[in-house]
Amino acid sequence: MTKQGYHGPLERIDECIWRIPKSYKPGMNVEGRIFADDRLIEQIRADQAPEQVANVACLPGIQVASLAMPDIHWGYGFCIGGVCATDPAEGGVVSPGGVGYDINCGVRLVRTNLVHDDVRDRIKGLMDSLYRKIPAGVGEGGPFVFAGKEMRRLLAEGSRFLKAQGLATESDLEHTEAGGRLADADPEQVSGKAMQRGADQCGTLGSGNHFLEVQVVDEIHDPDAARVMGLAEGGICVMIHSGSRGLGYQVCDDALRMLRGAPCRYGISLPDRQLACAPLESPEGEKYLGGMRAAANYAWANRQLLMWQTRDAFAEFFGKPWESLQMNLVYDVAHNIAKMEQHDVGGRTKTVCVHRKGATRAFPPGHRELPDRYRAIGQPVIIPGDMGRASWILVGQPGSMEQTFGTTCHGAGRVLSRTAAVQQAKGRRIDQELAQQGVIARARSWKGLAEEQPQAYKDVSLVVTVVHRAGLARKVARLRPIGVVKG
């Protein structure tokens, strides 16, 4: 497939959706959905990720519509900003392109008790420290090693594992989507090949557009809220994004050639082959759902691992116990994954399999999965923006479950490609760039600052606020870097 513009149609259905009509190609079960503004809907033109949301519409067992959230760009099978959820008791199917390469990608977000003041001349020193204690970089590996019988019990067991090490509470695991386990993972569907790649990579940042990012809260907009998050203006808070390293990466892998021939196997006709899939009640589907599961609590464990780092640094920079900095954990979400989940299906409750593929969950109030502190005001969304503008904190709302099963948006989405932004970067010095308009960044290399320049990104106050706009999350506080750590 090639990434120029599309050139189907797009019909409004309202001020924030747009509509691929299911006669747009032959082979769509049902229409595809692309959540924008007018603005937004220009750039998404450009890419060839519509294309990809008509494509995801042909899979078997798809329900009511094949979604796009509006930081939508083109990726591996399905779109990044994809959603899409199968029903298998209508032949529905699971796929690894509607989970991507790095699975359980997500990020946390943790606040303390600290000020802008407290850290406005010191944020050199800080980002120095937490530079020297994160591990980060291609490859790079951590000081925690996992082997044998304490690898099958961190993919099986997730966080909880590592809170039996003493490197976990359990406010920690509560305020982790599912508990930071996924249940019925299956450690034998991990290949010994992923498990070497992931020994000394669980507590580790990785490279690409992974980052921890020290951030001061600089707008409140749901005071309510953010009150129960312990989110006030000025607060300095640390947000961290990574997944499952290279552990993940061959999960998938593995599973994209355990799966070639099972299309054809099933008589499953697809638009395009990066789609491979297989049914979920089929024994290729049960063998990727349950090493997907198993990558997935690894990468719980692996930002479990990142937060007691950055618990540790902080505590040595500052002198005190990071009990007293008050470094809570606010939540955890995953963007990059597939479970199975209960919602309403044209008046019938059904349990389908929510392929979440650089999108994240966004449940309301009231919902039974929400940790009880949360539970009167939905869930905790957070959506990272870039490195030189904002990130966002946000609520779930009933809309989310009414038009996307439970999901909106997960970060800014980029508009140059890597090799892009390279280019556009020669010559220049992005750290100085970041330095003059007050984020002080740390960083392996040039190329990856380079690659992650905010320039690569659309403005996530925009993304944001179409979310907000549809009623799937709504605003809660606006966040600024001050100093970041990138692979």
Contents of the next structure:
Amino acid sequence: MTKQGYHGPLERIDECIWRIPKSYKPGMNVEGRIFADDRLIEQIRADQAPEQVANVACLPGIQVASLAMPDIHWGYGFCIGGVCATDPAEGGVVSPGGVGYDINCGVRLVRTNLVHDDVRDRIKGLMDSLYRKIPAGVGEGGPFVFAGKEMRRLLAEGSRFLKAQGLATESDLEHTEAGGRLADADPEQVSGKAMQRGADQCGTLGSGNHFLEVQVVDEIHDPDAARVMGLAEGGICVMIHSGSRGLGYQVCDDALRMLRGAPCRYGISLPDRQLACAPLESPEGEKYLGGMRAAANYAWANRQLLMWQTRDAFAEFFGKPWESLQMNLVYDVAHNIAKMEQHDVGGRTKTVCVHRKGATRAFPPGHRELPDRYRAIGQPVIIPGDMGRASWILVGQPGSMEQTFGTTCHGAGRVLSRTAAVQQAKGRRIDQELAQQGVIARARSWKGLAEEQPQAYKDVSLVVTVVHRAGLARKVARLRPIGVVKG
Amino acid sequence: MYEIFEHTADVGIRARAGDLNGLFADAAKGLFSLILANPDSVRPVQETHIRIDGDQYDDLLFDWLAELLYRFDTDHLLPAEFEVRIDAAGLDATARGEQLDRSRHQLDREVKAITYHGLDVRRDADQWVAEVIVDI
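Form predicted together with its partner chain, following the form predicted on its own:
The next block holds the full complex; its first chain is the one shown before.
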């Protein structure tokens, strides 16, 4: 299995959307739609991601289209950057592959009242203290351990459980997607193995593409929305990217094992085994949803604890409590998740299961799930870029409800495979190159840094420009990294 | 023997051996070559036994690698040598290695999970070949 390009049809619908017609493959229930401009579509053709968009279109009960964001790249089963909504009333399925192993991998942004001048000469010291404080790296545990009844409460209540422990504030919960807790999580569907893997990993970063970055706001595109979020040019922020750690990986693994015979039992034929699924309204489907929601809750608790430790590190370093540094959570979004949501489909309101795998919810102004603070501007969307260039803050737009089940992109998307990135980094010191660009990197593994080097990713600004033009989400601010902690 | 092959966001392991027992052992070595920068530093001083039931070779390979990953994540056991015996009902294995010691073992990557995407165990002329993509 080597990397090959996609040679199937891609028909242009408009400036930002491309179609894979339903006739491309037998078994497609809907067409495929990829959001991209001319430049990105050429990169997208270079691997099998469009084929995977077509494969997802074969899932029973899929609504409207198998959708892909401009940051799509080749994944396993589903592409990364894919969106798929299924209707339980039409035999719609839920697929663990449509969520991914890292259930509720996501991003949060914390603002501060510090400006670039406050940290410019002290950034190395700040990064050293964050590196000491934030558990990161392969198999690394942290200071928080959850077992037995406490673990079950954490899985059922997510970040809300941490509030009872004095590790989260009401405002933190309000500024987290779903309030940091999905209802109907079922801790009984989380195996002993999964709980054991997650026992000491809540509040740890992990490795791979996960990171903690200190960033400076360097461009404001929407001053009103930026003001509401507490972002001003030159301001210092912290972005945290992590997920449900070993617990979530095990929940997905267990579910795929449970589903081994399910497609056959329910008469579902699949073009790729990794698309394993079961009807939403089946015992298997319900079990997976219950376990997946519990893992999602664990992930929100994980990012909450990472933020809590970050606040501690800042407070120690600057000698002020975090409250005086006004380190408020701007927002926290999931980008690997499946949620039951209400959407307008062909003029009717339906409750559908929206799978977002490497895609971010982007609800528009006025949506009832938004906290009061953001009701008028729309939901903040956090798009991490690579560690050398930039990340973006957007707000959801009405076009997302009309076109993509309230969804936008999630990041830059890879252009180089991990092995190719390591090859290109041979004999180089990525940390020194980053330092020359004004980014102080602290990482546990050279290879990890090599695989995540800026050149391995698409330019996130191109990706964001497409979703902005397509009316899925609007640009608010650009953030530039000045310090990175990697596992 | 094993080799690592590329897959955009993830990494694949391709193992080849004269028999199935050797194939499963080599796939396991491939897995830990991704996790550890210096796999030769692991001493075979501790032993663990693994039993997995199943008669489909691809599922068996998946379960075998997933079990090793689980034991690494929870017990921090780094295995280096594998004796695998496959019969009609499943797999019996002995893995030898040692506890993770961060002063000697340099960890490279977190393998999140084994995937079914492109999972394949096949007989190719006079040898066995296994391919598996892992999620990083």
